[in-house]
Amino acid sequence: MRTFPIFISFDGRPPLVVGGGPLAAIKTRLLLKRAERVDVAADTLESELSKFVDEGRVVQQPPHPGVDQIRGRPLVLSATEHDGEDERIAEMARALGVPVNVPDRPPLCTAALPAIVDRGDVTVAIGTSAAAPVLAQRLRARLEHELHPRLGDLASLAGEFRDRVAEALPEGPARRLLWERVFDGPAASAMLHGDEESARKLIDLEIERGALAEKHEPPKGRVLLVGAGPGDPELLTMKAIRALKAADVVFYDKLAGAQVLELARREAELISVGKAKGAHSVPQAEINALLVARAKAGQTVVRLKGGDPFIFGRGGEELDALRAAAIPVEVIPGVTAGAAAAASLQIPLTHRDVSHTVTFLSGHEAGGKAPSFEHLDLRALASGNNTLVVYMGVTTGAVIARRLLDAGFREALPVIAVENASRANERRVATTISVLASDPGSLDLSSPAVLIFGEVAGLPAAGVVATILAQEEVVRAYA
């Protein structure tokens, strides 16, 4: 982010626009959404600004503004289309201090104007660091479709019960459960169905509920564990950023990406609780008790866990901590990382030509050591019909392969291992279980990665995606 968006008021001094002809006029009409008045420091005036003048909206100041008519102002924006002219009034503006904007001429900027979803009280402002405006103009198209059109309303509304709220409620987790459940419920509905009378007497009702609670009963906290997915924030689910955004706090662990920590509210503590094969920075029975603890405090924690909590991410655990002390839990699952890898590389886990079956394996047991697979028929496996896929088996997959080997898997039979699956650094390295079991630094991958085992790992889609990366240097293909 190369510039950083913020909201200027008009309510003093009116904004300065500098220049009288047809692109002035755009910036001037732009301005006056939000603004009750507007200078305009030109010799002549187009048309539009000239009707401007006569509504009471624009007042003509002389041209050639100077530091008096500069300074003190909340915005300047220099529409001359004279490059000596707009140079001069933005190294003057700079010297002020002056928020200025000269159009079409980045290097002269310390201000943009965005792209404007306007709805009232709500305005959304699209920027791209003057890079490319026809993209944000596209953005802005696409939200106005979105964005119903009485959510100024809304907020305008929220507005009016604001000091009841903050009196009833005291800053914190009960307050703004309560905007949750009025953006969330029925008095939002209401309101953006044009039912302000209902809309207020449910904001009316929620506050007494709230305020009742607040004074009758302990705060009381709650547990999200969220999937986090592989990393990219594409792939998380629309319940899991809308847990992120009610978080307090927010536990992570080392596979949730820095992208999908963005998406948190911006007031949620971070917390990095971070687990690695053989490198457990936090053990689990001390985030157990974390996320009672701040649960208890009335907080709403978010667990997030790379992948889905419940596949080798040991939220099973973490939800029989916070069943114990009767702690409220939602789980809310996220893609896992072998399912992501197999999207990325387009072949399917299962087909009823080659695969009627997947089993999910870890490739560690307690202790890093090597998976005995003791639990499991691998010779019923061997028989074909069957995808394997293994989580963190970087470091074991050469143990990994001979021991199927010895279980009666075909010594040609494909594997694929993808590393930081859907991440923009993905690697991939296509192989076969002989290769694998002979040469353990065949893959030279790191974890995060998974391994799939069988024959779909060599169906056409898999072969055309193998190719290309070996034009990129990132496959090692053996016959």
Ligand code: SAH
Contents of the next structure:
Amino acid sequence: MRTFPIFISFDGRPPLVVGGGPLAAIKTRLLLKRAERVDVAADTLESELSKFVDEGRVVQQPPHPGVDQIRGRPLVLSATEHDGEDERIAEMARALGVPVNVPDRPPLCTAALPAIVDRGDVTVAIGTSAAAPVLAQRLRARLEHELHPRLGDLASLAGEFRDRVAEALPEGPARRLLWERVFDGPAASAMLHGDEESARKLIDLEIERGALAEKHEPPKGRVLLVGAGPGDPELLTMKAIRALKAADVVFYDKLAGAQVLELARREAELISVGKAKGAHSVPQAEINALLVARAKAGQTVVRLKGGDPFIFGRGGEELDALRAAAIPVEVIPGVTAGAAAAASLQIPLTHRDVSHTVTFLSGHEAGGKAPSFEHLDLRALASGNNTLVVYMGVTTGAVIARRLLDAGFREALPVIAVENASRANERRVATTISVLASDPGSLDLSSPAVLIFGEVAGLPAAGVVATILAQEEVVRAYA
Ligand code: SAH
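Got the form predicted alone; could you also share the form predicted together with this ligand?
Now the complete complex, all chains and molecules, led by this one.
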């Protein structure tokens, strides 16, 4: 059963529980958390249900309800503990379009009851589409710990101020900023500490401050150049997540990763501006202009880039353009693909005994050619123990390997390629520089991938799926 979460109001329409035993009592107790009144259809009621009747919260109805008792209900819960009767109720409700739940019998249900974390006006409902109720309970326990007991009071207080805030500030960034200040600032702390009076005064102050700023200062746009890391959302920084949650608009590259984009503020506009190498993408000058224009319009603009924005990400050019236009900028670093690949292989890029430097290289020059590396002293790199990490080198790897061999790197130098580092489809291939130079197709690589050249690539690496070695130079094989 795949479900969509929704909160329904019971106002003036009591839900119906069918059955009067212990299971019905548990479910009635749950419904009474929000319903003023619950109707219970049963012959006899167990003691807790009778108590609810005495308190006027439950009204007993005749057992075996028919169509007229079910029509118009916001929810029917059948807990008779008699399979045939539960099926009859479920069928009737379904035919009438009334949401129905039968505990532990997903096929009969059109509605699922979530695990609930209850903080008054703040309700967290957890569903697993009936696949793993125990998991839902575990998540609930975690959230119970995390959510402050007075969170609901804070929400109710905010609710009281809603209209006043709406009058003081137009909808948009200014109003959102005000609420962010309230929820992240001293007003919320005061309320959570139980000091409602101070909390009210502090919200009043925020409203005054917001209204003043709105009158005298034009909305301030800004751009955040954010490193999205290699794809695994767990490798995002907390600052990156905060930036995504604050964004009015996100300009992203293909490398930014779908799971990362999921974290953007729900109302944020998501605009793709970049493709992986080779495919057409929005020209850089146009991206720069878009960033400037949106920030000038007062928006919080997130420029989300794969890996780290300042490693082969053209972040520098965007920064220049933004500075020239006097737009406030913040740069949030990300985990670069080379670092993610090394972590996943469990090989260090530098190692006291094996390699003392690491160089990040681009495998492409402007125009898509293999690089000449004229600016590099390859001979010097070959003579010491250095690690080279090549980005954008999938199609040019063989040429690069040949240039390195010409510069004096040893033929059997280990190379490891990591494709889609940190993603579900990550793949690793180990080889040597001479195999790569002579038979690049053997690696069967596709983009995005990084190539790590150096003695560190010969250290015991984790999870290498294929080791491709020429017959005459079997250097090592990984377990
Ligand atoms: N700024 C990025 C690099 C952008 S250049 C960073 O810091 O990682 C694009 C290149 O990055 C790709 O061609 C590939 O070499 C590398 N890359 C990006 N994401 C990758 C990933 N998940 N796995 C392997 N390589 C990746």
